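Take a look at this single chain, the form predicted on its own, given in structure tokens.
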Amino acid sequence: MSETAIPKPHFDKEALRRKYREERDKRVRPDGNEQYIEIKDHLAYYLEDPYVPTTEREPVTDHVTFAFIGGGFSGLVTGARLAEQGITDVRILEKGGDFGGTWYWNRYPGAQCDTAALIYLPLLEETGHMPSEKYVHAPEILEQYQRIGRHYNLYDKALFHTQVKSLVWDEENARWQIETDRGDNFTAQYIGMGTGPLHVPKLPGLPGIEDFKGHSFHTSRWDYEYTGGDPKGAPLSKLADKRVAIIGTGATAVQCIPHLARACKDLCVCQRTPSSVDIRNNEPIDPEWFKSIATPGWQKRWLENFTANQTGQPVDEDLVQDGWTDLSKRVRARISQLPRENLTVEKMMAAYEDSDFEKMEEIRARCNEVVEDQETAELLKAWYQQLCKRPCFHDDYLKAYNEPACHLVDTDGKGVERITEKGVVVAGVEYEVDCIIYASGFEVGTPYERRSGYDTIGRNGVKLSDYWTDGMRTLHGVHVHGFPNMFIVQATQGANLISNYPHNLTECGNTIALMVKHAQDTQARKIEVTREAEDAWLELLLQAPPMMIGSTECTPGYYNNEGQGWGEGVQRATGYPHGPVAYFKYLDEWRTSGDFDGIAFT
């Protein structure tokens, strides 16, 4: 690391405090996640799949050793690794038409991961697949998926178009009673879920949402036959004549607009709050470059790399080289420069502060080089802390407002006021389109049993929800007291790395597959975490400092619950006190061991 010294702050931070305040304090309502409409009964057709057509088939009554809930990277990976454990009666359940979580739904045009492909795409050394460029779009991410199922055999039992609608334990049996709304009724030894929070859609609650006669739909289930193009790029040929609205500008709207601008005869572009816009700098990967790089045990070496930079611990090399590893060599070059004396958590969280500022003026000094209206440019602007809300990089998304085509409603952080029969409302203007398209994104904050369809039913007929009331309870994120041979494929309370989610995943499945693998070896019926074993974990959770996403100062999104916060149970919707490098670290010695503490087999 370079010893050269850090120039002092150029700017006003108390100015810019008291101005990310007054911003957030526009935008902050007191219906939270209620102002979102639950798309259902008459408005079901906003679920439909335009994708891969529904296939009749008999119900399912047969019983499998494991079924995992859900078929994107939780369910793939987990199924990987218990194929390499010579588990192969294995079963995924997912309500899409084939593999692919979040990325079988969107298919928008230039829909595009946000972190490195070489550390986003789980289990590419064991597929022998090269990702073909540092940042790969939505049709190549799906392939993925595809490539896994096929490379595993996951295909073989797989059941699509398919969610559960009944999990219940059966303790004299020793497994799960599983119920679909295709008629399915089998059983189980074992079951993951991996729903996720990002596959169910959601709508803003606007007035008049049912009364428009044109034409409208979710981002994630685009409308091609409509608009004319494919997920792979073809230009949108069918909106030269079309007036269209997108409401959002969120991480989905950054990657479709510049496509819109360029397509449609007009496109207002309604804006409650802009995303901070990074640079994203893709390139193609050069293939003689990654045979130098993939030689074995590449790709977890460049996973631990990121981590390690991404949450600042000391690292000679940043390998992946992004906007999530930037920030964090920024702050940890200011962290360096501090006196011994000075490293208190007080003087760190201020040197995290500057080099935020720091970043964001960056960020906002680049609507005005890109931007020729100037007043486009600064309503462009994000006037909060860089992961306030989901960091976004893109490279044409302000290129896109000097398109004569495109133009910004912005709406003062108040939102689209309604809906008529000719178009959208803001601020008592009515601006006609043939179409809306809603870039509103997915339900996040609203109960998991809502969003998964069921709730799970564990031993003496106790709800999972009614066990977490207080919050989420758990061992490692993954097991739960009272609910045997039941696995949960997540982030919180284990390594919590949001940057780069996947990464979280792939230690899940790793983990499960040597638990069951035990399980088989030993002749065990049952795996389940100790109560004592779970009231640790979360003791030691408690340790754990306030995360950096999810402040109630942020200005609202689904970070923090649409500004509202977490609630009690936010403390324990957390990680490893000791960060995502220690916990992947100590998660590996747990299951390596071979006497998983904590956990019963019995």
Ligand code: NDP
The other form holds:
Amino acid sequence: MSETAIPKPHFDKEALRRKYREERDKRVRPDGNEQYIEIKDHLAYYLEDPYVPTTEREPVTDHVTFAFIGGGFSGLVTGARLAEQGITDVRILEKGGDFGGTWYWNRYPGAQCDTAALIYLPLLEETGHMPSEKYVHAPEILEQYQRIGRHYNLYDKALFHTQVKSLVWDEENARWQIETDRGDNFTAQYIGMGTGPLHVPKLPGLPGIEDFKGHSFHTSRWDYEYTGGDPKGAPLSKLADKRVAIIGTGATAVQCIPHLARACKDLCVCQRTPSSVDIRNNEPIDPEWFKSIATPGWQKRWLENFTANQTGQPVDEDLVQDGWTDLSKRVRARISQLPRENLTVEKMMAAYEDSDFEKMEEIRARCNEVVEDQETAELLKAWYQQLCKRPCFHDDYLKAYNEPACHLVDTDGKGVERITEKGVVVAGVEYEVDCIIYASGFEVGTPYERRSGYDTIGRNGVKLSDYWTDGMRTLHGVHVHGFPNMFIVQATQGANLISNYPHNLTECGNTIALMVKHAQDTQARKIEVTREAEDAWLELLLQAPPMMIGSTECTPGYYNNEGQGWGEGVQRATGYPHGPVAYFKYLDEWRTSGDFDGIAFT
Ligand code: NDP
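Could I have the structure of this protein in the form predicted in complex with the ligand, to go alongside the form predicted on its own above?
After this comes the whole thing, all chains and molecules, with the earlier chain placed first.
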């Protein structure tokens, strides 16, 4: 097929590029990530747990086979796979009052997962759970954590409301020494770490933030005492006489604003950058249909199908059919129309850009279709490529602006200026409110040891933060030389599959359990990646094409370190160069061969 057969886009690409650049430029600020403040000291009350009271307990001083830091999906899937291998002496440590990780904290009204439940929720087949809807709401996600915890007896040794403060490798005894903020001081032969990418809330560093005399809270500590309602969707009845400002319009705000718009006397949405909000099309799952697909091995098939579709691999069908696979299918369709001789990187990037313009034009048009006030509709339009910021999907968000109580206060990219005793100031205008809700997100670009609350000290007293001064170095994103018997459960330097994070974690958990079992079977005391294998992995990773996510060409946000990029280390914040599908296949062969190439069992 000749190139002329490709339908010519009906938009002015140059004008769009110019608009994207202008909108980006007006948002880039010299203080970058420093514009946010760490929540501590006199602001520490923003971190208090409103959901589960802390109970007194005696400190633990024993020894366990495996200690896992973090009670989110990483800890649970690893604990589950260890249990399946007969390793049950496992202790999960968690700063929240229950399992759940990000879903323990994020109980704001409307909280829901943007990835389809059949692939997002781990261990559905093992626990026998059928999700109630295509995109499940937060309470059901939390229940799945608890179900996994009960199913695999992971509650028995878990320590909640507990934060690790010190983690030191003891070479002589081949074990880790762990101390916590609850006075615990115990040892573990192995440790796992799954502290998650988004778990420390942050506040905008606005002048006057401490002066506000009304009520305020962060979305990840939703105050239902104040608002009324509950995470299951009961109306926020106590807000009927309240004027509320919400700061932020990211993925969290998009989900809770419809609930606030219906409940408040007056809602003032302070917007700095609009999110792209595509259709959601959620629907209940029909048990009969579920029965027909839930044949043995179904979840693995669905996971593999989604990953292939989403990452542009040739597949016959798209089982999940959502916004993530839609974008990939569009790009693939355009690329497949390119004549063979035109399959250059430039042409493929141009095809990607065309698909993205097309998609974003649809999303922008939706603002005009749904929002009655056309001035507001214009202000809600996102002027950047879809993957510059976290794409959102919602069917009630735009409609919320048709509620009489809901007012958009657009800041033209500048953000809220300051907070006063009475409310928020935007462009010199004070908006008096009773309550400010910070939907201002989570720390991302800050040092990992600040977010975790401890540094990890490996062999010869080497700190992990020092070992990683020039950027992360691992094998598979999991194993670090000089830090034996330690496993990091996350996606970077592995599959790096962002659209379905738990898939990465489940694969890590599968691998770790097999390795620990192998060590036990061979009576090895230590599992450690060799420096050579770590070097070789890094060399391989550096062949990966630059990531789309994180580009400084994009409008600022946490994806690109607030427009400043990630510096030299960014090249290492990547994944397997051949993509997630190939990575999962490689990893499966690596762990099931029994060789664990590059790992020393001693
Ligand atoms: P984000 O970091 O995405 O959003 C923070 C918001 O605060 C942005 O809109 C930001 O504007 C705004 N902001 C910051 N400072 C100011 C200021 N001074 N004035 C006005 N606005 C300001 O946090 P979220 O909590 O929304 O989302 C975090 C992540 O959590 C998501 O990206 C997603 O990965 C995850 N999430 C996942 C969900 C799921 O379905 N799985 C659901 C919800 C969240 P600006 O954009 O200009 O920086």
